[in-house]
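Here we start with a single chain on its own, the form predicted on its own, put down as structure tokens.
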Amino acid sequence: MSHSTTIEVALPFDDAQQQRSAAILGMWIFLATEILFFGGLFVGYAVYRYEYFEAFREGSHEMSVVGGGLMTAVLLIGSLLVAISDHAIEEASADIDQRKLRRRLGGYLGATTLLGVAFLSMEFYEYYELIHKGLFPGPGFDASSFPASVRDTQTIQMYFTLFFCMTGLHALHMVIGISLVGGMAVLLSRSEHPQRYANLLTGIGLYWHFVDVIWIFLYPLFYLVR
């Protein structure tokens, strides 16, 4: 790292590189626990999809493949901007124009924040449409629009129960990610030496990429079952 002299090394570490390695390892350990958390839901999905495949296929017809694809594209663009930001701060030399660097980082991360908000807006609108159609799991669930073979509410509801639970949990992680990236955008745009926060940006970037990867699995599971 060319700007290691600008990073404050905490007492337990010998140098900036060791500190960075420890920070990244800590984030990977945290993400491993998150994978275990989502893993149980994915196993549940696999079991019920095997048991009620036709119901899952019919339920997926209520999802907009184009809308889900657009949401996926929005997240991937956001991940690209985060990666560009991380690369920019890593490659920045100590004598670089700090004002220019601040503008670049603030712009990239600010755009990522807006893309995250756009994603949530599209997702919540989809929730609204499903609820309006009576497809929210519960006593008011309306299965009348489905073929008789899957009209049993206990089978068709399972698809939408998993959909709202898994995408809702993902949305919660998105809210956290948006808050972190947005806060980072403000912090870096105001910092006299943005390079000091390279490790923090890398950790937040890994979290953002993780949330994106989860959605990349959710999209085909719920939108492309058909």
Second form
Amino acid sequence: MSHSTTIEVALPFDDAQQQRSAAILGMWIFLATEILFFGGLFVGYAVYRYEYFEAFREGSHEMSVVGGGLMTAVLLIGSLLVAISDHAIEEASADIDQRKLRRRLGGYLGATTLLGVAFLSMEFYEYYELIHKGLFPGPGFDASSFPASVRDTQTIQMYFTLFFCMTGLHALHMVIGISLVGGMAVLLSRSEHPQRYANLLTGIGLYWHFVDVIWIFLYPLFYLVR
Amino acid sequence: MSHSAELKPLFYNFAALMVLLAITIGMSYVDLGAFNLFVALLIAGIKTFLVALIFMNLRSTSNVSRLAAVGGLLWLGFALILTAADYHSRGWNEAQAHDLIEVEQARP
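Same protein, different form: I have the form predicted on its own, so give me the form predicted in complex with its partner chain.
Time for the whole complex; same chain goes first.
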């Protein structure tokens, strides 16, 4: 490894390679706990969908399929840019023009940050519309536009409860992801040796892809069950 | 330029993900009954596999990291399967108990 001289190896590790694989393993273990964190809600979804099948069908008619698809595409473009950044920082040799590398990384990660903000804007606009229509679960819930089978039993509220909980928890992860990727964009575009932060970028990239994967499941579960 | 050649899988992967997204949107307009969700989740599963393999680099990471990734899914599988078994089997035992009561009451 020609750039190993620029990477400081922490005390417990023999070499940079070992340090890197330990960092990646640590991130994957964290992501496994995150799968279970979201998992409780996914299990709850499975139970209520089994019990209130009709309510989920009716509820998803309120969602914009194309809007949700666009949100998915925005996240996937962000993932591509993060993957390219990760590739660029890993493959770059020590004699590469550091200024050029800094600018590229700052550009890709800055664009990803903006895409994340665009995703959240679309999501919160959707929340605004749903709340405006009286579809936020609670005492003010307006079920009058739904068929009697799901209106009189109030089962339709369960769909919206799960929708706001699951997409809300995902949105919280997006806020964290946007902060981390945005922070990396600033850090790397100012750093003398961006490659020093290669492991950090890989870890944050894994987090971003993970949040993306959660949305890949939320999209069919809430928008495409018609 | 071996550098740009190695970037290619990322772009191919992105293109595949976009095609799958278009398919899943298109399929939602075709009424397959209960199979709609099955198809949508199958496509989501394939997308997840592609993201994990290429973007998250599981194809060239250490085996122990792959184990951690699979471990999370395994435990999620336990939670889903055992909960589904619970809900599906509710009422089985109650029906038997009910029959017994009827038998008891039927006795003179």
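Residue numbers count along the first chain shown, from 1. The term rigid core refers to the most C-alpha atoms you can superpose between the two forms while keeping them within 1.5 Å. Note that the coordinates shown come from a computational prediction; the quantities given were computed from them, not determined experimentally.
S.K.: Once the core is aligned, does Thr72 move its Cα by at least 2 Å between the two forms?
M.R.: The answer is no; the displacement is under 2 Å.
S.K.: Taking 2 Å as the cut-off, check whether the CA of Thr153 shifts that much or more between the two forms after a rigid core fit.
M.R.: Yes: Thr153 shifts by at least 2 Å between the two forms.
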